[in-house]
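The chain below stands alone, shown as C-alpha cells; this is the form predicted on its own.
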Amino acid sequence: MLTIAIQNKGRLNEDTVSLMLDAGISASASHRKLISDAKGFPLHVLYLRDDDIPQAVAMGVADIGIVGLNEVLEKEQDVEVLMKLGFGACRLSLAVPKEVDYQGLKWFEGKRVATSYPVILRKFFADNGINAQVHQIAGSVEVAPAVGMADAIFDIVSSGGTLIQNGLREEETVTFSEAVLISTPNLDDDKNREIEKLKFRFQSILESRGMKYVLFNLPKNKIDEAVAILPGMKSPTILPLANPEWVSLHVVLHEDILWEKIEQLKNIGATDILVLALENVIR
C-alpha cells in the first residue's frame, strides 16, 4: 500500500482532495487528522505542512506527495517529480516599491530582498551575477519594504492584487509553479506499479478538464465541411439517422474554441446541438 503526503489545509489541500475524489478516491479533507486511509485506492493519506512534504517523501516517510513545485525547488530534497497536476498555478517574482525607477536586474545589486524562498532567490541572483542581500523572513513578506526591513521582495504571485495593496510592482518572474506529484526515488516494483495506476487516473481527469462532448444533427452532404471545421481527438463519430439525408456527429471540443466551432457548424446547417460535460478521458 502506498502512503501519500498532502497539504493539511488551505487551497492546495482542497484541490488535491477534489482531484482524488474525481479519480474515485475519497479521503478526509480535515486538517485535524495526521493520517487516514483512503477509499477507492490502496492509500494511506498523511496530512503535513506543505514545506514538510518534500522531506517526508525524500526520507520515505511517504512514498509520494502532492505539493507545489516551488516547495520542491526550495527544499532541494532528493525526490522525483512525476507529473504536473494543473492546479495551484502561481509564479515566484521579484517586486519593488511602485515609486522605484526600475531599469533592470542590476537595480538589485547591493539591495536587501526579503523572501520566504532564499534558496531559489540566491540561485537566481548567482546565475545572473547579482550581489544582493537575501533576508529570509516568514509571514507577510509584502510588508517588508514598507516597514524598512527590505528594499524589495521575492514571493509567490497569483493575481498580483496583494502586491498592489502594499504599494509594490512586480518586475521579474523567476520561475513558475503548480502542484506536482512527487515520489521517493528507487521504490520497489510493486509500489511503482501502484503509482502508475494512480497516475493513469489523474491523467484521465486532467485531460478531461476544459473538454466538452458535443453532438449535433447535420445534412449528410455537409459531412466534409463539418470534418474540416472540427479538430476532434481523432475524427468525429458519424451515426446515421432515420432520415437518410441526415447524420448525427459526435465530437470532443475544448471549451476555449467551443462557441467559435458551434457558430461555424450552425452556418453549414447543424441543428439540435447538445453540449455535455465530460467526466473522464481514458486513452
Given for the second form:
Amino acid sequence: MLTIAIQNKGRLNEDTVSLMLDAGISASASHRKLISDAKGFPLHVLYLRDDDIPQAVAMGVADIGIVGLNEVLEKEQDVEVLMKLGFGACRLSLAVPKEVDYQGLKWFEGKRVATSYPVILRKFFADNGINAQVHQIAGSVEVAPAVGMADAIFDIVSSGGTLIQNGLREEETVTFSEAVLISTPNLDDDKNREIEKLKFRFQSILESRGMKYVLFNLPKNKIDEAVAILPGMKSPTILPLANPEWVSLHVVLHEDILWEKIEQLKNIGATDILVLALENVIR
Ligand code: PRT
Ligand code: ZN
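Could you output the structure for the form predicted together with phosphoribosyl ATP (PRT), given that the previous block was the form predicted on its own?
Below: every chain and molecule of the assembly, starting with the one above.
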C-alpha cells in the first residue's frame, strides 16, 4: 500500500486534504495524528512539517508526498516531481528596503541577505556572478532589515502585502512555486501502478476546476457561427430538438471566458442558456 506524506498544518494542509477528497479519498485533516489510513483509496497518510516531506519521500518513509516546489528545490533531496497541483502558488523574490536606489543585481554585491532558503539563493547569486552574504534565519525574515540583521531579504511572496507592511520592495523574482506531487525514485511496478491511478484522478480534477458545462438552444442555421465562437473540448455536442428549426448545443467553457462567450452566443440568437458546475473531466 502507498504512503503519502502531507503537511500536518499550515497553508497547504487544507488544499491538500480537499484535493484528495475531490479525488474520492478521504483523509483525516487531524493535526494531532502522525499517520492514518485514508478511505476511498488504499493509502496511508503521514502528517509532517512541510520541511520534512522531501527527505521523508527521498528515504522512502513515504512513497509520495505533496509539498511546495520551493521546499523540493531547497532541500535538494533525491525525489521526482510528478505533477503540479495548482494550489499554494507563490514566488521567491529578493526585496530591498524601499528607500534603496536599486539599479540592478549588482546592488547585492557584498550585501547581507536574510532568508530561509539559502540553497536556492546561493545558487541564484552564483549563477549571476554576485558575491553576497547569505544569512539563514528560521522565521520572520521580513523584519531582518529593520532590526539591522540584513540589508535585504529573499522570501516567499504571494500578494506582496507582507513586504509593503515591512517597508520592503520586491526587486527580483528568482523562481515560482506551487504545490507538487513528488515520489521516491525507482518504486516497484505495483506502487507505480497505484501512483498512476492517483495521478489520473488528480489530473481530471485539475482539468475540471474552473470549468462550466454550458447548454443552450440555438436556431439550426446558426450552428457554424456558434462553433466559431466556442473553443469546445474537441467540438461541441449538437442535439436535435422537437422543433426541427432548433438545436441544443452542449459545451465546456472555462469561467474566465464564460460571460464573454455567453454574450456572443446571445447575439447570434442563443436562448435558454444553462450553466452547470462540472465535477470531473475524464479523458
Ligand atoms: O509548520 P510547517 O513547517 O509545515 O509550515 P511553514 O510555516 O514552513 O509553511 P507554511 O504553512 O506557511 O507554507 C507552506 C507552503 O505554502 C510554502 O512552503 C509555500 O510553498 C506555500 N505558500 C504559498 C506560502 C505562501 N504562499 C506565503 N504567502 N508560504 C508562505 N507564505 C508567507 C511568506 O513566508 C510571507 O511571510 O506569507 C508571507 C507573504 O505573503 P504575502 O501574501 O503578504 O505576500
Ligand atoms: Zn516549514
